[in-house]
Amino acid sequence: MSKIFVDACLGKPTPYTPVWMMRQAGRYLPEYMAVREKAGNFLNLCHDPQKAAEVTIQPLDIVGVDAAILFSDILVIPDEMGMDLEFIKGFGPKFHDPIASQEDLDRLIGGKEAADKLTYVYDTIKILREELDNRGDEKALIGFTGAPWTLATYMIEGQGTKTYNVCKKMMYSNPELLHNILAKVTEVVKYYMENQIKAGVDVVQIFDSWASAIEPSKYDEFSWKYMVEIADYLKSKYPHIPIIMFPKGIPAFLDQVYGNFDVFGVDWGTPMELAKEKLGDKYVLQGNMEPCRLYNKEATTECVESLAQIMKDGRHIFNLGHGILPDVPVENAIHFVNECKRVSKR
């Protein structure tokens, strides 16, 4: 059965431009909050395949998006590699044992062994695959991972950061160690994404949320080349599975973008005209509405119509330029989806 979202990822004609939203299974939905409360905390929800599948499906039914994205978190990878992860209310993720030396890295599990520990993720995907197939509504399932650089920032800093100074100190004073960390994470991610594909996802997305922390002359060396390595590995084994790359905040790096993938996610700080000019011939473009426009229906419609105009003769998937925010009214998210479909009907 042909899925509109998968066809669009592969650049095939579709009856309208499909739409989904990053973080679409999340705190703006009262139904999500009810399930999360039952789970007890965020990590428990990630570890419970039945509940994780339930919140993955919610945006399909409530908001009307064309694809479900697996509910999980990028940090389950270092967690299963052996790091001590805690999600602290009002603070966010915290690793109590950040990596500062080769010895710290050597104690972590790597490769297929670490990836195979993420059974709860694969079990969630299997539940979703069966449910989506039974529904027969042609909605796609997206799997995902954080990019090695983004994962490494948390593993080295121990938490979220605004300055990345610990990581970047390592980048300039001990690049060998940073490359060793990135290489080890890359190997785990390859097998992790392969296992997601085997479990039943239709598409995979690689999020480099902290791409903008790296200066342009260093971006390929410390991030993009590792993302491309993952894409090459997956395409060599699963050429039919579309791959989306989403590096956030890199308008200055667009000339450096290369690789064997299908869709380039454009963040809201990168003009869609510029992305189309630089990359539109090579890749399908996804994005890139500023998420805060969702607070106002008129601002949403204005942006959707503008994107439709810019991309009218190009290959496109509607999305936000980053994740939906927790206090966005659900009716505004529904309005966004409906407007994307209205302006793009063939």
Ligand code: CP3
Given for the second form:
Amino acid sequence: MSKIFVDACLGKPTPYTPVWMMRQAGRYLPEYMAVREKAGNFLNLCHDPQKAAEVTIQPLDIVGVDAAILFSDILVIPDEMGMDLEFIKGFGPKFHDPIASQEDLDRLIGGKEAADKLTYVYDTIKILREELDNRGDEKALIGFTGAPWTLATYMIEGQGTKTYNVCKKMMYSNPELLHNILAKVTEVVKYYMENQIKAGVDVVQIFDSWASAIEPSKYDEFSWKYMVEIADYLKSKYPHIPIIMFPKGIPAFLDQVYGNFDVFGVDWGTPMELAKEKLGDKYVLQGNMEPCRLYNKEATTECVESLAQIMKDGRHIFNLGHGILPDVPVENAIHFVNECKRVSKR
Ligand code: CP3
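Give me the form predicted together with coproporphyrinogen III (CP3) now, not the form predicted alone.
To see the whole picture, the full complex is given below, headed by that same chain.
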């Protein structure tokens, strides 16, 4: 039997428009907090396949979404390349030795060797594959990666940043080094995604969460082309696996979007009408409710109805326009999912 979410990614007709939420496995769920508590901390949870699988499944049962997204983090990639990731409470991710030179980059493990170190991710996927198949409810499993650019921002800045000044100094003063970093990460990501597919994911999503930090005329050069390279590699070997691209905050780039992938993730700052007009014939569109509408049920319903109207011809997957925030009431997330199904029943 085919899965409704996978069918929707491939542009096939479905009985309703499927829905999931970015960051759906996380802190707004008390059940997630309980498992994280048992694991000790967030990274331990990522490293524990049984527990990571458990929190991956939670939103399927509690919120009713149509797809599970693997529980992990984009930053496990540079961690396994040798960058020693730490999550500091109240601060976020931290790499203590950011990359500032070619020598720093050369010290990192690359290619298949780095990708093959992420065994706990593949073990989590294998547990999930078996569990989802046994459930028989045809819910899909989404694997993911960060885009090379988004990963590079953390590898160069050493942490989250508001200004991206260290990356951008490199972009304009030493673009060759930045390209070398992006190329090395791209190689690891290709094998990482391939390993996730072999372990059993149905669909993959590439998160370019910090796309908007790049000026539009430079976006292709420093991010999109690397994402397309990853998609080309995966499509050449696994043409049946849908690929979702999510570049956040680049409406000015919509006219230039190209590449062999299936679904374009629309962020909440881009009007869905505009995305449909520019890309709707070529790609299935995913998104794009402003995540803070989840604080209010009427605001949620209003947006879901409007999205359903705009996307009434199909080729759509409901989602938020970025991740759900930790203080959203669970019942509001359930309301969002129920409303998406109500308005799109065919
Ligand atoms: O979507 C899901 O439910 C799957 C799991 C997932 C996490 N991170 C779990 C997580 C996914 C897909 C990610 C991706 C991720 N990680 C991105 C891209 C997606 C996006 O939101 O744009 C980015 C930029 C990161 C890096 C990252 N991870 C940061 C900056 C932080 C700290 C900030 C924060 O939100 O706390 C994390 C931590 C993180 N990743 C948490 C979770 C559930 C919170 C950790 C905790 O439990 O305290």
